[in-house]
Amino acid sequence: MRLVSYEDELALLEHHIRAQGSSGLPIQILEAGCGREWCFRLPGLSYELTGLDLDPAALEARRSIKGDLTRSFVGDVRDADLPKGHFDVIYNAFVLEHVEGAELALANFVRWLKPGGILIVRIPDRDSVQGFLARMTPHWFHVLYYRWAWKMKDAGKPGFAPYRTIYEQIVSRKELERFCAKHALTIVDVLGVGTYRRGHGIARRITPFVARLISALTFGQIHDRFVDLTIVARKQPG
């Protein structure tokens, strides 16, 4: 595992995406749970971006404001009808922790991915302080925190985070590694991302202290080394 900043993480993931462009054809990318915004800038790269999201309000905002999707579908990552072996890259960011039956979604990603294609999964690490608090606190608290710490006045409204969290066991490093081994996916990169000096005002000052305290009280079982976990895995040929 490499510990990196969010800026370095995006640069590394862009490198992985670009490396899929060796065929001379446009790279087929699926953003599974696309939300309101694509976070990558890929100038000079030929690609087609398909967006899939269960939230019609978020998807409509993506279409009307960003207009960066080649095609888009309102649908569920657990049962959407997308072509087998079609995508060079499947990108899934901060979605699985909200899904009941998340392993069904992961199995779909493997089926939709071309041999040699890459799956990028980003999750709030289940075993981090943030993941622990998200699992142990109610949704109304998440909304309140987004509005207070992040100054997101629309938090919790249709089309806006935070969404309700489920956090099944599969949404963890150990279980994702198990899944990859079972489904002929070779892990090519594991990144631990972010610090607890986040938010605005007093939240930015006290959050690192709270994170260190919780980690100490759990004897490191709940860690504060990083916030989010990113795994990049390649589908084996054949």
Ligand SMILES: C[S@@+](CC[C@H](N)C(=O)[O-])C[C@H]1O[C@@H](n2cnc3c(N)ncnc32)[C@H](O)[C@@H]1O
Given for the second form:
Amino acid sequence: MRLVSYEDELALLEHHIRAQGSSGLPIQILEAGCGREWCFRLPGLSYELTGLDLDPAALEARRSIKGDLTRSFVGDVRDADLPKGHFDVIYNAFVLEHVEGAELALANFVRWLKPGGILIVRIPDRDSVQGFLARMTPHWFHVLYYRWAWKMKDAGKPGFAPYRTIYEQIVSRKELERFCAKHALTIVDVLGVGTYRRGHGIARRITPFVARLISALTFGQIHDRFVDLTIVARKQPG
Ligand SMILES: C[S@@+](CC[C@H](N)C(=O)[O-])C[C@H]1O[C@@H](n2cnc3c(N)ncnc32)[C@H](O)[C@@H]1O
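Having seen the form predicted alone, I'd like the form predicted in complex with this ligand now, please.
Full assembly next; the chain just shown is listed first.
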């Protein structure tokens, strides 16, 4: 595992996405659980971006404000009817922790990927302080935290994060690695991303201390070394 900043993570992921573009044809990217926006800028790369999301309000905002999707569907990652073996890249960021039956979604991703295509999964690491707190605290607390630390006044309203957290066991490094092995996906990158020096104002100053304290109180079972986990895995070439 490499520990990286969010900026370096995006650069690395862009590199993985670009590497899929060697055929000369536009690469097919599925953003599964696309929400209101994505974080990549891919100038010079020819690609088509398909957005899938359960939340019509978020998808409508994505279409009307960002307008960056080639096509989009309101649908569920667990049972959407997308073509088999179609996508060069499936990008799934901060979605699986909100899904009951997340393994169904992962099995669909494998089915929808072309042989040789890559799956990018980003999740809050369940053993990080943030993942631990997300699992242990109620939804209303998440909403308050987003409004206070991130100054997101619309947090919790339709179409806006945070979404209700389920956090099944599969949403962890160990279980995702087990899933990849079982489905002949080769892991090409594992990243531990971010630090607790984040948020705004006083939140930015006290969060690293709170994270350190929680880690110490759990004798290191819960860590503050990084926040989020990213796994990049390749489907076996045909
Ligand atoms: C925390 S947001 C992340 C959005 C975006 N991927 C990002 O990184 O900013 C979670 C998104 O997953 C969507 N979502 C949750 N459960 C879903 C499901 N079962 N099928 C499709 N989308 C889902 C939500 O509607 C929301 O847009």
